[in-house]
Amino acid sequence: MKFRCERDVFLEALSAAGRAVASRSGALPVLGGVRLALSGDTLKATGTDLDVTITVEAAVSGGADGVSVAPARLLTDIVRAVEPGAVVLEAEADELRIASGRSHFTVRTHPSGDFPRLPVPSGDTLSLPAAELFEALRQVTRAASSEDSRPILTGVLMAAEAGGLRLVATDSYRLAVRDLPGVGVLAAGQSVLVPSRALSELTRLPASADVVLRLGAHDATFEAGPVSLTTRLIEGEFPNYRQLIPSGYPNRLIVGREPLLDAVRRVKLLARDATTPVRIAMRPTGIDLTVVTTDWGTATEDVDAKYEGAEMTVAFNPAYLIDGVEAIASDEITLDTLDALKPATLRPTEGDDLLYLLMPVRVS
């Protein structure tokens, strides 16, 4: 295998690929190598971690065909180091040569007999606006798990709801919902569980006007631009999310984005322990912030609010709080009350279509 490409091309190549290799490759080495195949004028960078599957393709300048699977990350540093320009790649055996400018490096490579059958995308091919998925995913996977001890939970649930799509995510404590109005991409009644890392990756892949999603029986790929996705789906029946969700509230506060989100990061500092909870007392001309600590002191701040409802003080933690208010792109939020030990809701003061439910935290 030989070609030449342009520094930076190949970088973002790598990088992209990259996020998909495995960072602890196990008993398998050769999941810490990204595969590079050359046909003609094409290479496609290949990462893995039998989970997640992203490959890459590059417009080249090809010399001679072949497949090679070098180290991840010292390949992605090397290139990154080299000066900017043409970076020539020679593969011969069990070696990779690296040549740029006065630069040149070896690298020991792996078997690409190794490297797992890449999966074949199977099944219809569906568009989605990829702006506007985009968005909505970086609204809902932070309320999914990262424990892998529940599996479920450290997916996003993707189901056909009237007139559109619903992506919803919990780690139990918090749930988010976002409704896609008019993107139909599923059947009536249909639904898959993605898993919340790879739509993650999938947010940070280069931009592309569309998304072309396909669902297989037990994986989905999304494409996007020259980049592709292939992630394994999650079985298991999703929690029955809507039975948290209150029919309605008595209290209501609503609330500047940006004030309340720069209140609760000054609180927040005293919150050396992430289960420290900020109170809200909520009254009719405003709210008060405190945080309290045996070892450290306390921190009080109010912020101009409207709020109609009983007084009272509820307490959240404060990182699920942030991820909730940061997840809104209005000026202005909802806070929905019950009392202050049932579930509340954030929410938009204008539109529906994104709800992120918190438990309040039991306090003295």
Given for the second form:
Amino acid sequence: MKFRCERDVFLEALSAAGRAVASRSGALPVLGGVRLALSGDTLKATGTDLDVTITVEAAVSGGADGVSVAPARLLTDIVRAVEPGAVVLEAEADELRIASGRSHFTVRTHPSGDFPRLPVPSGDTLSLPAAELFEALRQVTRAASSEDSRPILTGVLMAAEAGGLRLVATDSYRLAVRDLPGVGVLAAGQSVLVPSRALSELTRLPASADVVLRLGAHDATFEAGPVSLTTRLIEGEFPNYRQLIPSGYPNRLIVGREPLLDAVRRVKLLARDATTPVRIAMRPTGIDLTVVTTDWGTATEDVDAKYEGAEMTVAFNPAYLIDGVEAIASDEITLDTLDALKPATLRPTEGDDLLYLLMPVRVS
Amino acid sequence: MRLVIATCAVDYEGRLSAHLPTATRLLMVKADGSVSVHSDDRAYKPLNWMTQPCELRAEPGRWVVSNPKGETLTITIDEVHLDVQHELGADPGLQKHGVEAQLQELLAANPGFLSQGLRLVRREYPTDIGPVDLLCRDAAGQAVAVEIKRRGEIDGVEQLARYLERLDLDGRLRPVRGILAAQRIKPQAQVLATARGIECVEVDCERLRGAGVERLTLF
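Form predicted alone done, so how does the form predicted in complex with the partner chain look?
Full complex below, order starting with the chain above.
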């Protein structure tokens, strides 16, 4: 294999494919590699950790077709370090030579036959608006669990809902529901559970106008411009989230998004561990935020707000609260509560396409 | 304390034979007569040592340390680079800060973590042989003495037993329950504590920090 291309073009392809390269110690050594496959003037760079596979196509000046699997991190570091301009790569036997200007590197490669056979995208192609999808995914993936002990909760439910697409994620402490009206990519009643890690990676890929989705029986492939991301689907039944959403609330707080975010971030400085909650005392003209820790001290801040309901104090995990407020794009947010121990709901004050349900923390 | 830096070889004869070839080492002779041989390698235990009771016989170019069990440590000295002696005086003992102090603070704030209904009367409650870490009252009003250790060992049980004996002399407190609290309690200490009627409670610092806080779930 031999080709020549611009450093920045190659670096972009390597960086994107490298996001799927296994980082776990103990994985197969070849999974730490990026597969470079040249056919004519098209280079395909592929990284995989067996759960997520990312392939990037780049236009190069091809010299000789072939395949090589090079250590992903090392190759990326080398290409990032060389001077801007043309880079020439030539693979021979178990070596890959990289030349750029006066720099010459020779790195050992993995046997290309050891690289896993890649899933072939299957299923009908469905098109989704990339910007809207990516924004929605960023809003819901934060609520998914990162603990492998409950695999169902590490996924995002993509379900057909009233002629549109609904995205749902929960880690049992919070629940995010986002509707994409008019995005009818799934048949009525159809739903799939996609690993949130794969969707988070998808949102980090270079933007393109549309995302093409291919749904197979056991995997899904998202194609965005020159990049395709394939992930296995999670098997199992997603929790019945609808029954978790209260039908109405007696207490409603309306507060500015930025002032609330800033205040929570400030008082959270005192919460040095994951167990310390932020207490929100709600009164008609505003809220008082308090973090109290045995080890470090106390932080308080008051924020102007409009509140209708019984005066009460409710405590939340500050990181989860920040996640929910960040997910809402409007200037003001609405926090609806039942009492200090029942789920509260964050929503944009205008629009109802996002719901972030958050369980309080019981404090004594 | 005598410190000698010397180029020497060391031979031990006793339960087994061991030889340290010639090298420059630190020889430490403590006030109790014990002798230890150190290399310049981390804060680590001696390469070889002889504890009390033992006898040091210094001969020209050679030290012989022996004990009543018939073990001998022979230090063959090629060259002495430094030989100093300094009176250190009585040692005040180890002042444990950090984990123990933090545990005491956390348990003082959340005594119910040790036993339901427990409330704090006083930290560092004085007795005539020293202060007990916490004095509490349980739900029934009985006095409870709590000794807090990073690691619960037999020494800690015996210390608490001595405090309980002294506290029981006070008619306002008698009978006093005892609780040994530690991050980990050794099985031997648990056996002794049970025999002395003392309760053992292992404490998770992380959980204790989050005491009074319960993460509720949606489902």
